[in-house]
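Given as structure tokens, the chain that follows is alone and in the form predicted on its own.
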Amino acid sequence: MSKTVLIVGGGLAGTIVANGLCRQLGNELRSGAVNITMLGTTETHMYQPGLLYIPFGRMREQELYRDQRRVLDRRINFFVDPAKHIDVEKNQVTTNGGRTFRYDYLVLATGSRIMPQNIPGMKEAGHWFYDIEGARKLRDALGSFQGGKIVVNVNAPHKCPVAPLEVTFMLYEHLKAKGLWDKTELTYTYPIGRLHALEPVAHWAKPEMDRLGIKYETFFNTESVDPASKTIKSMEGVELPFDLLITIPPHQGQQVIEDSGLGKGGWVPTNTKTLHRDGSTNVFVVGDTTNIPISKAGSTAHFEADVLIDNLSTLIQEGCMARDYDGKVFCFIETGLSSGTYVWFNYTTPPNPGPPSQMVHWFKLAYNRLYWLSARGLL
């Protein structure tokens, strides 16, 4: 009887678990063995970490985009019909459109989405990047500041970890390069005791603000912001001016996953070894849906990925797991305009940042164009 992979979720795990599995069932495909599902919510799909460069008129949006069906192998069942409910005890997924989708094998990997709403006046007062609306309006807003205080506010949970940073040390040198450097005040905040959740990754942040002249605020948590009088207040009595808010807004995961039971917040409880969902055999999860406590980053959501395509294609070809996901995750930091450094780390392994170089820098333009590749599983 043929096998069904359903995977919910076209982002960049999906569609490279989708593509990946397509490549080692070749002959299962073929023969009708196996049959690979993908539920969508867009016809289209986006490079997120993309949205970085918008601002600050580094990228195109169009660069941003390309047709989900053209991303994925043509041998994948890719239907837009957002899952409604998931039932992990029938083995079933019913959609918006009103379809039913059985599987053998399930593969949530259905993202995270920002809750700017979360806070009282984030959402009226913010900029962000971290959607292309949000990208387009803080390019206005830089494209008109002429001086004054800019707060970058980082709230948790979130995903790109390093982006604040990036945005940080790329808005310095933008605000140089337009002479607006010494008309400014840049003050970054951070929730818990120091600049970064990621200790080496702070205490290389820290001397480097130092020397730039950023200010910064630890123990900072969002309480609320007031658009009218333009501030906003942490929940440890901390109230900071602005005249340009730069917000990472909290995450959630998907709603669907809250209706299904299967998780606080949209995370599905997650074996960080094996990818399982804590309490079944046959459903897996990926990339910023899982809860485990490691980076949300498109390496991340790659590197599980690649394991969960080995484990799947194995277990349906060979009855057995082939190996553990050891939790590496590699990213490219942004250090200005026209430097980068990297860190990569795993669940033994710290991360420990280089110098930055104009050669790293260049190294992450290189690979915003070689994403596509690395969505077809390429890469």
Given for the second form:
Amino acid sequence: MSKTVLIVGGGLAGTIVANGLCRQLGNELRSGAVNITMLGTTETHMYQPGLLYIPFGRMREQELYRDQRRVLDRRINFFVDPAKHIDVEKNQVTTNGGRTFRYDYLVLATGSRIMPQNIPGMKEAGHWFYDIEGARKLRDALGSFQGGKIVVNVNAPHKCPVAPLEVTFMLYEHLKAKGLWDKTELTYTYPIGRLHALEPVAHWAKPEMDRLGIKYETFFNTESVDPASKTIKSMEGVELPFDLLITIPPHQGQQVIEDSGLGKGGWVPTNTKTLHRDGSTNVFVVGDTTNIPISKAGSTAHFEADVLIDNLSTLIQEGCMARDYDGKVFCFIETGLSSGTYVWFNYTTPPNPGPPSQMVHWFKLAYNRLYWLSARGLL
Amino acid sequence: MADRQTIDARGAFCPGPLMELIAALKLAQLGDEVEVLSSDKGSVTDIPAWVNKVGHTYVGTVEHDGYWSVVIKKAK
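Now that you have shown the form predicted on its own, what about the form predicted together with the partner chain?
And the full complex, kicking off with our chain again.
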């Protein structure tokens, strides 16, 4: 009888897993011993890291999107029909469209979402670039900005942990080039007592901000935003005025995870090495959906997906797991509009970013195109 | 009834123990406890300092072999 691999979520993690399984399980797919189904929420696949470039006019919107059916291997049964309830006891998922999908192996790749509505006033007064509507709105706001106070405000938890620093340094160069820097006061806020969670990145960022004249406020966890007085207030008791608020809103996992009782906040308790959902032997979790205490980032999703492809293939073909996830994360860091660096680490190797260079920036720009090879499971 | 959850942030370079605690407290109910396991000695001072600053309750710290258990109660 055919074994069904059901993948819930069509973002980067789910897409890499689906395409990678097709490459590993060609014989089984041909004979009908295995079938792979994906439940997505949209017909399009978005390159999310590209959103960072939209407000600065450095990428076109159409460059961010591909037809998901063309990104996916043709052997995958793809349905745009979001999961409504995931029943890990009965091994089945029901959808908004009223379908029921049974599975032998389930991959949860539902991802995360921004929740500006969780902080009073943030949705009304804030700008962000973590979704396309926000990126467009921020592009317009930057286009009409003539100087004043900008606050770049970071909230926990959030995905793409270096993006707040990137947007800050890119803003500096953008405003400098437009002749507006002298009329601007830019303040960066961060939830803990340094400028970035990664200590070496924080140590690099602080003198850079001092050198450029970017102000910062650490231990700043947003309590509320007042759209009328244009002020943002922290739980720690600091209030900052702004003319333009660029926020990285707090994130949560998807509602279907909470509604199915699979994890508070939409984060699924997950084994840090095998990526099994805690308590399940046939349910795996990848990407932002896990509660693993590491960066929520595209590269995390990618490296987890690579491990899961090997493990699921080996489980189906040989009845055992292949290897453990080692916690690997890799992030490019844009340090302006023409320079960049990168950082990588895993569960046992601390991060050690090198000095920024133009070459790394160019490689990041190249990766903005190469991404589609990653999604197809080729890179 | 108050709940208690444990975050195992040992060896976590990013986002790290305090960021994990901040995220967990947002989802917790008043009176819930959060235990953070950290292999970073800085957590022993950073976490209580932040908790006192924002008005949650620091319950205590226990040192284990190579890591610390820091317990917080959500108070606001």
